[in-house]
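Single chain ahead, by itself, as structure tokens, in the form predicted on its own.
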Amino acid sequence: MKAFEYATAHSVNSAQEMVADNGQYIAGGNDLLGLLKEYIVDPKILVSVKSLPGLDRVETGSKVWTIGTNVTVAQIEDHSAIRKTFPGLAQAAAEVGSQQIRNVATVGGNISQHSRCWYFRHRDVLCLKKEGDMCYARHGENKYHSLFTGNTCISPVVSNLAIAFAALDATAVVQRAGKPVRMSMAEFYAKAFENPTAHNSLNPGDLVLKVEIPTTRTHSAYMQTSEKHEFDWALVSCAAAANITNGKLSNARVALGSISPVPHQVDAANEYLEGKTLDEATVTHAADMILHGAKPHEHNGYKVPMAHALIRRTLLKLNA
């Protein structure tokens, strides 16, 4: 780990003046100091953004919730009116790493975390998301990686709470140049698909400020398939969310995780699942329909059967 200075910042503006273009923002940290013990990013100066006033809040409302991007993932699994409200976002957050971990982490970070790619974080290799000349898994290990993807690079995106965010139809509110600005989930990761060097649609400097969820959709769920129990990377995640009267759906959404270098959802699928009744024929014509087109490469095809399950048993959940 290189030497850098470290300041903390009182305000947006000061945090933004701060970074600059050689400069990180630290919250958690514990993503960025992987990152940075492992000569992956090489900032001058570390900026805590944990003292910005108003942005460690839930804040309730008819319409919209918002989470500040200061909120740690342990405070949305543990909320008792998120659970109610939004039971898929708390399950989501159960799942982020060990209780420690989720005591630190917080919701800006979770959602902006860099690659997991093992050639990515290998200090030694560069790849192409590191301006290489090549995306060694291809052609390597590649049994955590995309489905689906816009370029070569096929690292996928692994933020639960961004799938969970992605099935409500949330937005994300980042401050940049100075001023506030709205992208939904796929906006948020949409320069990942297209750019092997981007994690996300995140320019220098830009700040996560607060999530916003709107209140349109009554139900939701979150499943994803790990190797290990507890403490363990998605395989494959799952978000649904609905309303749901008289046993039929509206405004459905299905989004999966660790398949793509962004929350993957097909519009085809949700508008197939408009007035359907939650059975067995339904979840499975809407699997296929969000799964057609997918490229497995030689050790993840696993992952296509996988993510089949899941999302059955994710829109069959809303029901419970």
The other form holds:
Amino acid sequence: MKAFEYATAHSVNSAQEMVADNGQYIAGGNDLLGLLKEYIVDPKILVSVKSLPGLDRVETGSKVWTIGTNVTVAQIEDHSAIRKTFPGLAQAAAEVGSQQIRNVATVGGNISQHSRCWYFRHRDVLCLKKEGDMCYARHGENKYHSLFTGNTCISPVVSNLAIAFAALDATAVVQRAGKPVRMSMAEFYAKAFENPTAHNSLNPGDLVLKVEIPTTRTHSAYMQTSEKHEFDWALVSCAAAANITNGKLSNARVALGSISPVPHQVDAANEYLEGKTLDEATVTHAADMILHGAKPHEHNGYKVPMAHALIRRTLLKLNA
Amino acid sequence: MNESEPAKIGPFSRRTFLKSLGTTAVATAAVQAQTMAAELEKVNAEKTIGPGTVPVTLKVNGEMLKLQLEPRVTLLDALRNYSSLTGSKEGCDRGTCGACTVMINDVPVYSCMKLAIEAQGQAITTVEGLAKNGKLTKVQQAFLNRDALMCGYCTPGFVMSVTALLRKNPHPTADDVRHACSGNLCRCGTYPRIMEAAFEASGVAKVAINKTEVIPYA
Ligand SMILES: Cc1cc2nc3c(=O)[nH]c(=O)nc-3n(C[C@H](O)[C@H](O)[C@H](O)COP(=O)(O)OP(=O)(O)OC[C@H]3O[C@@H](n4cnc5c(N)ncnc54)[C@H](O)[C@@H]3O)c2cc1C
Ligand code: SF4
Ligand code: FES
Ligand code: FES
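Since we've got the form predicted on its own here, give me the form predicted in complex with its partner chain too.
So here's everything in the complex, that chain up top.
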């Protein structure tokens, strides 16, 4: 790690002022210290956001729940009311890294984390994402990469929480240029779909304040498949959320992780599920629609049937 | 959050303005002396430190360690290289192996992924801090009884993870133990014995010492 300055922010304004153009926020540090140790980022100053007042709480409500940016992933996993109201979110949290990581990992850090592409993470490789001139994964080892993308980079979003948030139609509230801006998960990552150097849509200095989850959907579930049973990144992850009344779905949403730079969602499939009964035929058709147009690379073709199975299982799990 | 306060005071930002004032100047300033003093306190709390060394006080195993560290020094390096507390091991230095696991306020964390300055003001427990008056804890004794180690490099980390688990959940299932210890890797593969040790320490079940693997891995 190169040397850096360090400061603890006690207000949102001063956090943004101190981070300026060449600083970086630090929350749990799980992602950032990895990047610093590999000399991939080179901030002049780290500004801790952990002492920002009021952003470390889960607030319940009849219409919307608010999760502060500094709430830890372990708090979400263990929160009995979240487990009951948004089981898909608690399940996504329980699968993040290990106990030691979840204990310090924050919500804001989880959704803002940078690419896990092994070329990007290699200190000596200057790929497109680091403003080099090519994507090494496209013609190299792309086992963990995307099936969908809108640009040359095929590094997928790997945040577990973002996938659950997307299915629950959650909104990230981000302080930008002196004002809070509200972004759906699609918007929070949109820039990464278009622009190979982006990890998400945050501009330098943008500060995630909280995530708001509407209570609209009474059922939710999250599943992932990894190479190891525990403590491993998802090869593919899937979250689904919906209302189920008399066996019929409404407001259903499905989102997949690790197959696109954004949580992969297909509006037409969500619409197709409206009013349907959860059965094998319905979920198979939905999975077909969601994966339509997938473009596997040399080593990640396995993700297509894996994602198909996960969509079906996760949707059927909503009934459980 | 201070939406009400101006971000800029003349050509200065609030921070640089306050930084350029001495305490006396603030105290004697006619304008809202009290508010300004409160502000100054906050700005000082927000003061930028480093990149050179700064005083860092860590409370480790009940004792205060006073160190001079650069902000970039991790808690693991502070313990091992600046304080001779070598019980916590360095394996990967990337949050993937668990050898460096310590407890901060009873919660297990990777000390390699935590800056030492951020661990100030909290109760840090390393493996050295478990035994009291030379008497091993139940968990440590169970690791010995079950011979739950080969080279022993991963052991301090596992002991911390199992200790933290039993504090939170005194009667874990095999799945609970797996979930709690998934962030610890053992290159020698003593997992079945570690599982036995966790059960022995929790008193959950009588587990026979087995020569072969008996834990059903689903
Ligand atoms: C071994 C290992 C395994 C992992 N496994 C998983 C996994 O399975 N699933 C998963 O989802 N993640 C995983 N992670 C990734 C990730 O580090 C954590 O999930 C964690 O949530 C990151 O949060 P943090 O608070 O530690 O982030 P930090 O490292 O503090 O920050 C991450 C990034 O977000 C920025 N940031 C932090 N807070 C804010 C804010 N409020 N506003 C704007 N920007 C902010 C930082 O500047 C930085 O760029 C893993 C990490 C490691 C090291
Ligand atoms: S996938 Fe993206 S991050 Fe990976 S090598 Fe290609 S451009 Fe770089
Ligand atoms: S040394 Fe910290 S997890 Fe490996
Ligand atoms: S006993 Fe050798 S690594 Fe676990």
